[in-house]
Each structure stands twice: as structure tokens, then as C-alpha cells.
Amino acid sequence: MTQAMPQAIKNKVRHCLTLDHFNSEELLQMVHLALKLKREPDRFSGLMEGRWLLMLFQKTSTRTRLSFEIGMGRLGGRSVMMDWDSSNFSISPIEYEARYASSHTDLIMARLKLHRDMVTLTENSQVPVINGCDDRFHPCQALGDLVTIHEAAGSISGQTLVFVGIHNNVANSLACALPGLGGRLILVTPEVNPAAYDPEMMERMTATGLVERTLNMKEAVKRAQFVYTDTWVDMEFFDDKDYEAEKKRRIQVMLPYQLNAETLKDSDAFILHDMPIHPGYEISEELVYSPRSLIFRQAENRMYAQQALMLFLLGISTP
């Protein structure tokens, strides 16, 4: 049995495992900084000079890879991309590899399949670890969503977001973040990814009075300023022949909850989707390009949100 890093070492660094590790003031600080980074990028161009980011990928990626690598570069830092399966992370205890990798870097961003592996990584890293996605949480996505909501509405407080689809890691992360900032989250989630659902966490979030659940999509979207959807099948399973029966079952259950002109006819809410998009499944193609769609702005804002998060975790003062 391997030994974990001593507690004194673990407590020296602050990680981003989930957004409820930050208080509302800290989250707003990062949201405001992200929007400054977007408006005035040249003011921040050298803040990461001499810093290195390790990007560790066990899951495939487009937005996470591009936004972190380009975001780090625009701040003057440098990045190393490492594939989990072609590295010794796949054959050695994570705690050993984490201890070594963190001795050469200033930050680690990891996109892993299992939350328990993410926890082990954070517990044994000597530098801040950012959860770039796992089966329980997706804090980077939710932070970018907060930036987009604030940018579009001028505030997060008082906004109602309806999340329609499978209860997954994004739903969890939105539930962690919105109530503390005065936003309301309505979950229209007839299906649940078993690995994502945490009854204790959801009980705590619903107790705020700002997170609720319903299957009445029609009434929920009438109350929304933002309507959000996500894939019904996780990306690693979408083309998996062994998952085909479950994929077909989910599609049959979820088609009445597709975002399209009919299901949103009583709503003028902005439309969000964290991508990758499967048009004709969770959303119709016409809505992707509709005037109400913020989808591509939402994806762009991932970079600014993650720049703000990296600067925050390293305690770097900003102009």
C-alpha cells in the first residue's frame, strides 16, 4: 500500500477541484478578472513569464487543450502537453508521478476520467492542480459559464439558468457555483450519469432555495434568462459500439427534451451549450446559430476564465 504525501505538504497549495472550494467573493473576483483579460489582453501579457503549465490528458479535448495552452502563452508562460496513456501515469501509482511532475512545473491541469484519480493527484502535487474535467465535476466549464452569464446580463445575481439534459459533471459544477452568487439553477434532468450524482451535495444545494429540479421543461424555460444543454452521451462513449444500446435508450428518453424552436417557443432566453455539439440530438442545428445563441462566445470565454483561475491560484497580482 502506498503512502500519501504528508498533510503539511498537501496544505501548502490550493487547488481547483470543484468550484465550491471558492467563496462567492473569490468567484466574482475571477469572473471580473476574466472579463478584463478579454477586454485588455495586452495589459496582462507578461504575467506568467517563466512559468510552466503541465496539461495532463486522459480524456480527449478541443476547448480545454486550446484554451489552456493559448491562454498560458498569451500570459507569457509555456505549456507541456502529456497524454496519460503514453506516459507512466498509466502504469505507476498516481502519487509518485504527481510528486515528480509537480517538481518541474508551476501548475498542473488534468483532464481525467475518474474523480478519485483527480483527488489523488491534488493530494500529492506540490503545485496547484486544476480539474480540467472528470466524471464528477467540470469547474473550468462552469467558471467560463459564469463569465458568459455576467457578460451577457451584467450580473449573475438574479439570473435563472435552466439546465436541460443528463445530470452530469457540468450540472454539478453549476449547482456548486450559482447559488452563492445569487443565481438560480433549475435542473430538467430526467436521466442521471451515476458517477456524477452526489445526493448529499444536491441536498445541500437545494437547501439554498436556489437549486430546484423539475421535469416540466415547458414551464421551466418560461422562467429562464439562460437555457443550457449538453450531450446526452459522454464523448468517450458516443461512437462506442459496446455502448450502442444505452445510447439508443437515452436518445429515446431524451428526445422530448431537445432544445429546438418548438420546445423554446415560449422562451426568449439565451442559449448555452458547452460543446462538443451533436446537432439533431440535444439541440437542433437552427438554434446553434440563432441570434439568441451564446454558444461560441461561451466557448471563447473558457480561455479568459482559465487565465483568471491560473493567476488566482498562483497569487499573481494583476494590473
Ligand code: CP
Second form
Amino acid sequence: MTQAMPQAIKNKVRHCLTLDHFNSEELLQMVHLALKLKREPDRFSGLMEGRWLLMLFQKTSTRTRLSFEIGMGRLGGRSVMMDWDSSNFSISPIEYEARYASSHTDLIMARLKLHRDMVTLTENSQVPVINGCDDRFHPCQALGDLVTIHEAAGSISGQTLVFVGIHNNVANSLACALPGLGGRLILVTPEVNPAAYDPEMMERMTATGLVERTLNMKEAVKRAQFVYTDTWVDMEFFDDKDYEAEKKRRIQVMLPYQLNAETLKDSDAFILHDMPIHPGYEISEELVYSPRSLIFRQAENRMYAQQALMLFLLGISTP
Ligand code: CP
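Could you drop in the structure for the form predicted in complex with the ligand? We only have the form predicted on its own so far.
Complete assembly follows, chain above in first position.
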């Protein structure tokens, strides 16, 4: 048995495990702050001076790594990158390592394989933990997506986003965030990642009247202001030989749902993709660079969204 974190410490700390832990005012506050951070970065430099961020990775990353490290640095803070497999997180209970790691840092951002490990990390950290993606949620991605939607459309309320692909951690995080802000989510997800799909959560989300599921992509995209897709195969399995048969099966099932000129011919929606992109699979290459694609802006907005999130969790007042 490991020693439990005292309740007093747990209660004082606010984490970001999933976006439904924030109310709509808090989410909007972060979206507006992110856009201010993007417009007037000089006003905010120095706000994190003397603060340290630990970035813990059990899986690969480009955007999450870069945007957290640079985002923290631009606010005057510093960060330490730690690879799970070459640290003692891989050989000792998370409880002990989290308790120790949080004694030297002000914030922890972790990308872990399992949500249950993320929960253990938050339960034993003395500082806020940000979920940088696990098998159930990707809240930083969805927060960045809210920023992009607001920036492109002027509001989130009244916007319809169609997510086409495998029901995964990003679909869950969008479902947690959009309805509370008056946005509609239509899921065109013929397949689900079993670890991500939670029927009880989906029932709660569909009960809002703002989350729907359909397999009629043609009709769904006609209603969309934003069409979103994501990889059909999670990053850790993409080149895994043992996953080859399942990858082939998924590609066969999902090819009719590829975003391309033909499947989007009745839609003028903006195109979103959280990256990394697999051109020729979930999206055709021509759409990635098309004038309606917001993909690179969406990736860029991750940094501002996460800067806003870090400032919010630390309770740092902003000008
Ligand atoms: N979208 C996203 O999280 O990108 P990375 O996996 O590169 O961090």
C-alpha cells in the first residue's frame, strides 16, 4: 500500500484531466485569454517567471512538446522534458514518483497511455496536472480547437462541427466541451477505439441535444461549419507489425469516410485535423493545403490555449 496524498493537498489543487471539469464560463475565459495571448504576446511575457513545468511523455509528440515548452518559455517560465521509459516512472509506483516530481515543479503536463495512470498522477501531485493526451481524453487539443473555432467564426455558440473518423480521445474531448458552449457536435464515427468509447458519457452528451451520431456523412457535412478528422490508427500502433491486420481492416472500413473533394462537394465548411496527418488515409493531400483548411492555424493555436490553461490553473492574474 502506498501512502495516500493528504486530502487537504488534493482539494487545493485544480487539474485538467478532461474539459468537463471546467464550467462554460471558465472555458470561455480561457478561450478569450488564448486569443489575447496570440494578439498581444508582449503584454504577458514574464507572468511565469520563476515557475517550472515538468513535461512527462510516455508516447511520441511534436505539437504538444513544442507548444508547451515554447509557450512556457514565452511567458518567462522554464520546462523540463522527461521521457517515461528512461525515467523511474517506468519502474516504480506512479504515486511515489508523482509526489516527488511535484515537489520541485509548479505544473506537470503528462502524455500517458492510460487514463487510469493519469488519474493516479493527479491524485498524488501537489501541483496542477494537465492531461497532454491519454487513451480517453485529449483536452489540450479540444481547448485549442475551441480557440480556432472562435477565431474563425467569432463565436462557438451556434457552430456545428462534424467529426468524421474513429471515435477516439479527441471526439470525447470535443463532446465534453462543445455542448456547454452552445456548439453542436455531429459524430460520423463508424468505428470506435474501445478504450475511448464510454457509452454512459455519450448518453449524457447526447441528452444535451447538441451531440448526435450518424453514419450519413453526406447529410452531416451539409450542416457543418467545421469538418474535423483524425488518424484512423493511434500513433503507437501506426508502424506496429502486430497491428497490421487491424490497420488494414480499419482502412477498408474508413476509406469511404475520407475527407476529400468528392465527400465534401456539398459542403463549404472549414477543415480541421489535429495532426499528425496521414495523407491519403483520413484526408486527401489536396485538402490539407486548400484555402478552407485551418489545420496549421489549429496546430499553432495549441500554444495559446495551453498558455491560457496554465495561467488559469495557477491562478495567475493577467493584464
Ligand atoms: N495533436 C497532437 O497532440 O499532436 P502531437 O501528437 O504531435 O503532440
